[in-house]
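Presented as structure tokens, the chain that follows is alone, the form predicted alone.
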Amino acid sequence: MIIILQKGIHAMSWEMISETPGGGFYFGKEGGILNAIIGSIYLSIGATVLSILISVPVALYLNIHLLHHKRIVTGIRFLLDILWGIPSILFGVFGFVLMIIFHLQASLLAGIITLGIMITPIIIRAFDEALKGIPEGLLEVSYALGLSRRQIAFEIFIRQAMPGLITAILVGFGRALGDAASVLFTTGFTDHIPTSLYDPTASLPLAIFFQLSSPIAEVRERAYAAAFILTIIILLISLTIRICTSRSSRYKI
């Protein structure tokens, strides 16, 4: 981290964060990594939204509908923990297989799907842990008041577990932002900012990888600047987690 800070700040410039790569950027000429910054944000937002659509219903189902089926819930959580621990390169291979099956090219869409699959177990388990902290008595009282399961899920449980849900989302977003291996085969790489889901997309982790493997010293220095930018974004996400968690606690019943 100290090396990244020292070399990254030294190589940082406004050109690095405000311009896309010019001709010969990877040979030490002018340009920046704006394409990789925007690409990473597109990928992370898309993957997080996709994962939320899957994760929230699954976590709620585990903690409301399957509350009294302990063995089934334990088994599902065990499988999710295994998926959480799988190296991200294997998700990249899985995403590549999906691309072949559905005849997709390396693109923003393929990267979003791959990253979304990768972070879904993380968000489910993180949100699940937040829901587990809700007293069982609250569920019984809700049933006694005549609330439906949908009302209990979206009006009681989500509200109670809001800090945990926000934390889960931001943790998944940060993981998607910083992962390189899972998008190595699926997003491709381009010097341009994508304008559609079917365009190839650059990302910060891959930009760091390509620049750091260059034989040109100036390009390798730029890799540290890109790593510094990624570190700053992750730091901002961590701070956002703390702020959102503390503020959302006020919405608890």
Contents of the next structure:
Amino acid sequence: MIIILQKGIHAMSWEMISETPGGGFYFGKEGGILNAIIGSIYLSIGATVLSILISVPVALYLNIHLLHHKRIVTGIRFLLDILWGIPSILFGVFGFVLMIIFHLQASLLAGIITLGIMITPIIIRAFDEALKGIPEGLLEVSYALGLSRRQIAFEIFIRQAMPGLITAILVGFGRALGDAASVLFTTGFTDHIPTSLYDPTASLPLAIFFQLSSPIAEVRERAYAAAFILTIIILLISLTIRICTSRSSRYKI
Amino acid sequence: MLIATLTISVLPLCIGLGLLIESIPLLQKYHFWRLISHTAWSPMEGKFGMLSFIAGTLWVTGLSMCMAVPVSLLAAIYITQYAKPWLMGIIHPIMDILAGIPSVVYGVGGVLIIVPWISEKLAPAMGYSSSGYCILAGGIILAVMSIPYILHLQIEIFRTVPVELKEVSLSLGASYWETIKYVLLKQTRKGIIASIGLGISKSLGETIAVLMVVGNVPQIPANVFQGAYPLPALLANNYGEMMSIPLYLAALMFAGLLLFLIICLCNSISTWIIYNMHQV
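Could the form predicted in complex with its partner chain be given as well, to go with the form predicted alone?
Then the entire complex follows, led off by the chain already shown.
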């Protein structure tokens, strides 16, 4: 498996890549993929924020309000697992359907929504696993102290499951960063760094994909380098996950 | 919190429904069976036969499973039964990283390594000529991609087998390998099937990596050195032009719907098996 990485290093002769955004560069002229890197980061940060807004309440709800309705919880987890298994291309198509229905352009916004929907089940399930580990006694003690459910959820349980939450978010973020198929339909592609939510956006996986299908050898070489950059980013994220999980258990009882 | 939960719960339904609504124009014009049993694909003339795409999908998936299942099963047996505990500590991060690498990167790796290897070494050695962009390449890449998932699940499953069971079998005089073969594998049979099911649904839907190496020829492949055109690749390749030709959009949405149904079926069966296993 390291072979792939080594091939990437081998092709990585462009130090310039992360510096200058593109010119006429799909024909082998100078330029970089900064637009794609920035676009990717915008997309995945947006998607992650969006999906945190949905997934944190869901996971908390599952573990606090529905604690004694085992059937419902199992049902929802089952659904989430199925959602988790649906390939990204179908989310892409679904995002496209939404775009048609709401008459949106291919834009950053549409991409964020699609990616957000895609990574939400992943984040919920990962966070859910972390919440499951919290002892039930904590919930009972909090009730006994007179806290409301919302306080318990947002002030105690979140703090308890913080390492799990961070891991979940990073996993989702990495997924969003690396995914090409779902943004293929919804974000469009451009050489510029997007300035508003309604601009089309480039993303790193797509940049690799398009460059690799080019007939010019130089451009293809850039694709390998871009793939290498992407791999490095993903590896960094997974390293961060490891560090976070081992470190940030400050509030654990 | 309730609203968010409800939203997520109806999401699968929404996806299916959205795809169905968009593909209705096509379904009104042609019969369902006609669509999935014909091979003719030329949107310009209004022919939308899906069979070659379905065949391509099945070929690639089947091939990848043929490679991934034995490897991961044997690896799981080795890791859980024979190997020292520290190996586990190495394997886990490696699997995490492998699972985290984006599919585009796998595709790049496939184009760089596997495609030339097939076209220059393997295909001539077997007496075929091939460009290297073929279902075999797709299968290999998919196998590599799905092994971490299958392996992870199988390790979990093997761990649920109680130690006493093994001890009893060993004390009855069975050799270690016999114990594994007749006791362990029998006990975990369902779980193994479930893990394969998840692997299948994973590789059915994998798009970009396969698209990059599989050749994208709409035909029913006769041997593993020919190109094919799986459903996800069809979806991904034609998004640009689908607005221009009548019914094309509906046809692609129909392809999406097919894929969605197959994957949901696979997924729910294997997830269901896993859930039932944990209850016991």
